[in-house]
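The chain below stands alone and is given in structure tokens; this is the form predicted alone.
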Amino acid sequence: MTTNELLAVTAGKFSTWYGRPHTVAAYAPGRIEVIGNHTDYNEGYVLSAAINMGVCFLAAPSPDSTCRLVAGDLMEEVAFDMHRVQRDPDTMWANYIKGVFAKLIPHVKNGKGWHGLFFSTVPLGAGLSSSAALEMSAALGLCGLYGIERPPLELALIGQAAEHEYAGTKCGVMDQISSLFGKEGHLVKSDFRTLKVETTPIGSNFCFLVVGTNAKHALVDGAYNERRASCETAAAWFAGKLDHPVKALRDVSMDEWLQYKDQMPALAAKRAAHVIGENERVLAGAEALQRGDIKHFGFLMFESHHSSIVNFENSCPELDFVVDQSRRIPGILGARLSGGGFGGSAVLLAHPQDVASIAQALSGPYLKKFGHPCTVHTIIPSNGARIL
């Protein structure tokens, strides 16, 4: 579905639900990490991507302080005071978008509400940050209404907020970057210690697959806190040890951590080893964009994983399974896993024109692996959140 399709698909729900039409309307995309796992709370870098899927969310204004939302797949709503915006654990759905408001508050010069729905193409559960799209669409759209004026940057970070207060998920900020920088046949390089975000290109005769496992896996609490523990374990060791600053896994290099893994703990230097090599890999990768050798980009992508597997301990075998037959799958360049491991997706990086034979390929051996199947989407880097 295009998003003029998306849009229009949209209005039509909300004039039959409101009896009447919108006045704002805004589309953000969801995303796909490419290379940088991990990378975001030791103030690395990322190359991520906008995706063809996104949210489209529409907005009226009330004629009182009442706010009306309405989740245009199941038409459901939920009503709320403009100035008693509360968490609600029943609608979760809702409280995205509640988070993203309440930061918007500050700036309505009027006590009126709105009369919001919206409609997504994102899949659940994909990995591909259906939340992050809402909260973006949902954010440009109030501040059309409002004629509210925020920087992109601080939009995501209301975006950020919004996931930790009201949705109770302690996210990074990459989700909503990536959604509100994409650019189309590029990817969006982060840098987490200074928020700069570029673009570099990519090209139109390459598109991603997005792998869904289905795998029985969660990213269970210990697992994540464990890996961050160690990670700042190494920091502060590496801190100790040499003579410039050390503030994050970001400021050691692939050289300082051979020269110094044996002196440190096991598994900080394991953890340390995938993190600044993420790092390091996230640099080529842009290089090796910028001057069209997609070949090493996906060499990259398959050392990437290689890491994941060794030193971070976050893949799986499902995981591991698409990236192993990816290596064997004629027109599959690059492949890895995408987002916090311990299953989920994985990302391929392949000629449009292969996509098809590549799905085929991947999906019969994975049903016999597994007994189950995986779910594949062609996914193209688009332009970033707007309004419409």
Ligand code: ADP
The other form holds:
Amino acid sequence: MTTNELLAVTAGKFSTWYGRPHTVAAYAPGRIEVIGNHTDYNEGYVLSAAINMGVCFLAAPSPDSTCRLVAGDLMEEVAFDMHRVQRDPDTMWANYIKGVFAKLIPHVKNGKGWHGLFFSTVPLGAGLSSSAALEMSAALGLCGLYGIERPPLELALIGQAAEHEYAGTKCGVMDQISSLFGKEGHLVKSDFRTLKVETTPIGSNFCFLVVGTNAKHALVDGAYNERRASCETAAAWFAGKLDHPVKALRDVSMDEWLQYKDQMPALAAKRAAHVIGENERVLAGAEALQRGDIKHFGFLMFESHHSSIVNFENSCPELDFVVDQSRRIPGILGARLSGGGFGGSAVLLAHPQDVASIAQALSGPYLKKFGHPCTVHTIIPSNGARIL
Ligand code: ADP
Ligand code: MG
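Return the form predicted in complex with the ligand of this protein as a structure block, the form predicted alone having already been given.
Now the complete complex, all chains and molecules, led by this one.
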């Protein structure tokens, strides 16, 4: 579905539900993580992209302080007063938008609420960040409705705060930044220390496949906490050793790691190798794209996955199978796990004309091996969030 088609469908739902047209329309896409795994909370770098699937959020002013919000896929409504915005565990989907609105209220001058409705083409929980797309479409739409002007980075942080405070997800800000700053035919390179964001061209001759493993592995929370703690241990260890300041693993180079790895606690050394390597792969990957060296870029993706297996130990048999197959299937230029790991999705790099044959070559063997299908989405790096 194109963005215009999505707008038309959403506008139809809005006027049917509310009996009048919307006055403001906003769109925000989901995102993929291309290289840079577990680097954000280590103040490092990520290469990501906004995708060709997103959320359309429409709104019109309310006659009083009431806010009404409709999830256009579910055709379910939540109503609340703008002076009493609260999270509600029974309607999780509304919390993302309530959380965004709560942060915008100080800028609202007229004491009037809004009527809103959103409709999405981003699959939920598929590693494509449907939640950030929801937040950023609402942030832009509500800013448009009230004439609020805030810098995009502030909107990204508002989305992150909504995840933390209203949805209960302690995420970084990569998803929101990618949704806002994405550009057609480009990847987004973010620096999570300075929050500096750049785009790097990849061109229309390349796309990604996101392969969802539909695998659920236990102990994910515990494993995630261990990874974060090990990264902090490693950073503290280097801070006591190196003669330059180390605030996070971002400050440690691979040369320094190689020099000291045998002296440090073994587990912390392994975890650090992944983060330090990922940071260097993001920078090398951006450089490779600048010189049009897609082969090297794909190689870095495979390296990233290898590091997940041996260093960070955040892969699983399903992800390893997909990446392993990817090394053999013609047309796949690179593949790695994407996101937290321990299940979830892998991201593959390919030419658009090879997508159908790749999807076919992966799906059958995956089903045969695991007894359940994988899901394959074709991802085209696309423009970021905007008012329509
Ligand atoms: P993702 O990786 O897709 O962001 P999350 O668990 O962070 O996964 O967010 C998914 C949640 O966001 C859903 O469970 C739901 O509460 C909300 N959400 C996202 N998109 C929609 C939608 N189109 N309709 C209703 N709720 C949605
Ligand atoms: Mg999310």
